[in-house]
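In structure tokens, one chain follows: the form predicted alone.
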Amino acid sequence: MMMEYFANLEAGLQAAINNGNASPRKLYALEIARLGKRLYSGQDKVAWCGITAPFDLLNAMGVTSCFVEFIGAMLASTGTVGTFLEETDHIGYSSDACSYHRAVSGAAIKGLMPEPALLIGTTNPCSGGLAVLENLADQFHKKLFVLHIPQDESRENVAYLAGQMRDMAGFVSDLTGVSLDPERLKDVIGHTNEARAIMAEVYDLAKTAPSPLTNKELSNFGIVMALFLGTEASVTIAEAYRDEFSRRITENSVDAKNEKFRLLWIQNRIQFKNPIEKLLSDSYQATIVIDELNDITWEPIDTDNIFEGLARRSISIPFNGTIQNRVKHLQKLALEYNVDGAINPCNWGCRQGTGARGLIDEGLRAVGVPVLNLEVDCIDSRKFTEGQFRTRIEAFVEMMDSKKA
């Protein structure tokens, strides 16, 4: 199903760029696609992995990786998450768990998980994907390394985190039979930084008002381009955006008349198809302007100390560390992209959005953003009411409208 899926993807996006309707977002699904079928083609060398992991260093060593929340979104967008869901429901698992690693849960039941060669864990951002990864492991009997993300950025910490990674290379290699080439390694590191230079681009950008972009066309997008790092691929997707971006605003084609509100998204986006961005974009002129993932956190990597920048890059991401630090990351971005609003969907069974919701909510209105948190499942469409959303939605409008006042 999934491989089919994958495929039918990929061939429609290369039809469509090849008939002249290259867009940056089309280029970026195109790739998600292809990863997809690396995925499921059986003949890759997969690694199922927590979020934080260093996918540059993987694609190194030739292993296709990816972390398990991805197949759970695509089931969502699949429109065939429900079934998955219910397996686990049957077995005895909580139904208040993160439905993205019990959507999972039941893909691997039902036999739509590739094999991996190998797991890697992270302890970042939460301890149910750890636990989803431990249960992959177990049921295709692999071998598991898991890399515990310190939550601080000390010299201490650093240097235990690249020690970690040094022996995940190696973990690797033995499972795979492939040495890590060091030459190889600063040419992927290269491409790494390459591209994040110009998503930083991208995202000031982003900056400008009115906005350059789309409800859609950043949306997931931080947290997905992680994983194409390392590769020319995520150089040419991120060029796309800035030269797009670029362009609208030198032609002046944004017209201004369309953003009345400028949103900051928590988290991540809704996964099945709902009218959510483009109720916001049409019946509003509210333009998501900035995600809560589309950010550069890290320094580029020194290709002479190369296991010391990724071990930063992930100590960096804002789910690590205290409630705090991510607080601090949320009001930067409000203030830089000045923001009127914020949307938290506050998915069920999420520590990291329901539970932080409060302090959330707390800590930007200190600095002046309202904050609508919206109960749902991001993944399954089934719990979703679209008539209770659009009142919420257009409630929280009204506030903003009455601020702006």
Given for the second form:
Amino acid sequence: MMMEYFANLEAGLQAAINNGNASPRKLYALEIARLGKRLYSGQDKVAWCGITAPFDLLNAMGVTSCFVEFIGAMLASTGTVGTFLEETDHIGYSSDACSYHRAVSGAAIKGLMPEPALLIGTTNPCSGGLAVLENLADQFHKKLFVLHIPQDESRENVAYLAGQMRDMAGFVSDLTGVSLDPERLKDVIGHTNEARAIMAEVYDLAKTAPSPLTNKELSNFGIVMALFLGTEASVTIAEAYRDEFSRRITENSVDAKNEKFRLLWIQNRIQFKNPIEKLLSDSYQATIVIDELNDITWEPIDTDNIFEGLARRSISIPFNGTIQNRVKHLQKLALEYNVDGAINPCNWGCRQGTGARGLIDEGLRAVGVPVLNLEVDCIDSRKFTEGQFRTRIEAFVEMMDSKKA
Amino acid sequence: MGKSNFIGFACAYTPLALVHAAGFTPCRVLPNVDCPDQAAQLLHDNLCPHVKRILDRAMSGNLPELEGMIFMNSCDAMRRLYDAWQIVRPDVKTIFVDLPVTASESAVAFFRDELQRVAGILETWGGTAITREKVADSIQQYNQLAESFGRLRHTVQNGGVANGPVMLQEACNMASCEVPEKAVGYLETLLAKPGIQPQEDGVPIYLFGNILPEPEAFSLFEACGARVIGEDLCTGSRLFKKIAGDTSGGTCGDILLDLAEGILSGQPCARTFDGSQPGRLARDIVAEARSRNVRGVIGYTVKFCDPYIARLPGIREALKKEGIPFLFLEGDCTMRSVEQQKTRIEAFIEMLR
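Next up, the form predicted in complex with its partner chain, please; the one we just looked at was the form predicted alone.
Complete assembly follows, chain above in first position.
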């Protein structure tokens, strides 16, 4: 089912691009389809991972790697997730857990998760994700390597995590029979740095008022691009976005009247088809100019100290450490992008993200940014109550409007 | 030393011996204290009641006078508790201790350095200088406490003490807010009391989970006909565990490394595991149940606990494969929820008779 889905997606996108209907989003989606195909091909050495795993390092070792939540999001976007969530109900996996993780577990029960060669868990961002990786390792009788991501970037912590990543490379090598080629790694990290620099440009362009992007264009971008880091495709995608946004700004093709409100989207988007983004743009002229995870929080990786650079990057993800780090980052984004408000989809079951709802609220209020907390399950469309969301959004927009006046 | 000598803590992974070595008294901030629900102002409803009720206590001022508070980075919920604590109780100093999820060599070394950092902070909080000898002495005292608890638990679980499970939990709660030397003395007094003819009329049960500090809960299990003859709870047997290593007080070896290894490699909470042995928690529970020859297993966790939520299907499956009946209960750190489970416990025990 998934192989067919990704193959069809790739074919459709490729045909559209070949027919002259290319867009940055299509190039991005094409790469997702290709990754999906590789994951389900049965040919590749696959690693199921945590979100902050060093995917470029794994790419350098010829391992097709992906964080498990990607599959939950894919199942949600295809509208099939309900069946898989029900599977987890049957085995007593509480519906209080994160639906990303329940969906993945359901997919594994139904035989829809490709058998990995190995698994790489990460302690950041959450306990639930790590637990699911342990379960998958148990189910597939495969080995799991755990990266303990320390809480801050002290010299000792960086050295500790860099050491773990070196051990991880040895672990991967032992299980795949592929050694890490230092020259290949340097090339891969070169691509990482190149993509990083261009992505930073993309995010900078998004700060322009009116913003050159539409509400959908950069959804899930930062978190998914991590999977492509180290590849030429990541550079191509980032370039396409940069060039398109630059063109729109240069040609004044964005009507300022269509951007009455500028919004910050906290954490992840809602993954199933829903009318919120369209409602915001069409009914309220509200543009999501920045997503929390669409930011570069790490320095270019020094090719003479690659593992230390990778370690710093994993530690720098705003979900890591105390909530003060995360709030500080959100405040920075709110000010840099000059937002009027923020939307926080409080994914039911997300302890690390949603758990801090009140603290985030307080932190953004301190810089004059109101927050709309939406009680939602970002994966399970069956729980989506559109009418209530419309009412809440309408009230939020009215409040932002009166504040502007 | 400042206004009090209590250092609060909320997790069984807390290095109690280190706190004690600094001249402080570790004091577990338990959630089972009645105070108004206010935590939702800062924390989402989907966070575990353990942390929410501790935050309720902090917000209500319903805490002993604390010199400081130690938070372990044991799970997402505990991290969020630390975050919220900074806002509601800035007057209470805090330490946030990073806690690896595995006991690998590098993880133990990292945790050892965290303990070194904690020691330094405790000294700045007015604690006495922490020397190797002092840490070794404190570990020995906690080992003695673990040993005394082991004997008391054995006696209670064999039915040799009237109202034993309730008394055992009360003793555990008391010891979690007392220096080990006093706690050992108290336990020895209990052990010296004349026992009763062992009662074996209850159905033998193995109990695992996390937060269940209410002595009344154990009374309820008894009233329902269950006899808990083995237990693995973080408010119970996981709290005081023996630390191996050279605790002689000599100058050899790295005592903090021993302490780090001892804490990380003890009987684990679901949040700690070994990547090379995935699913081990389920196998351990089966092994414990088998070795104690119990007729059933009860799991009790607080709601919204991700580390247990994710592992429960595997535990359920492993017990089912072995033909061991299993009852799972979720609570909210109040006796209200335990009472609601009474019918289920009774039915489960009835089924096992």
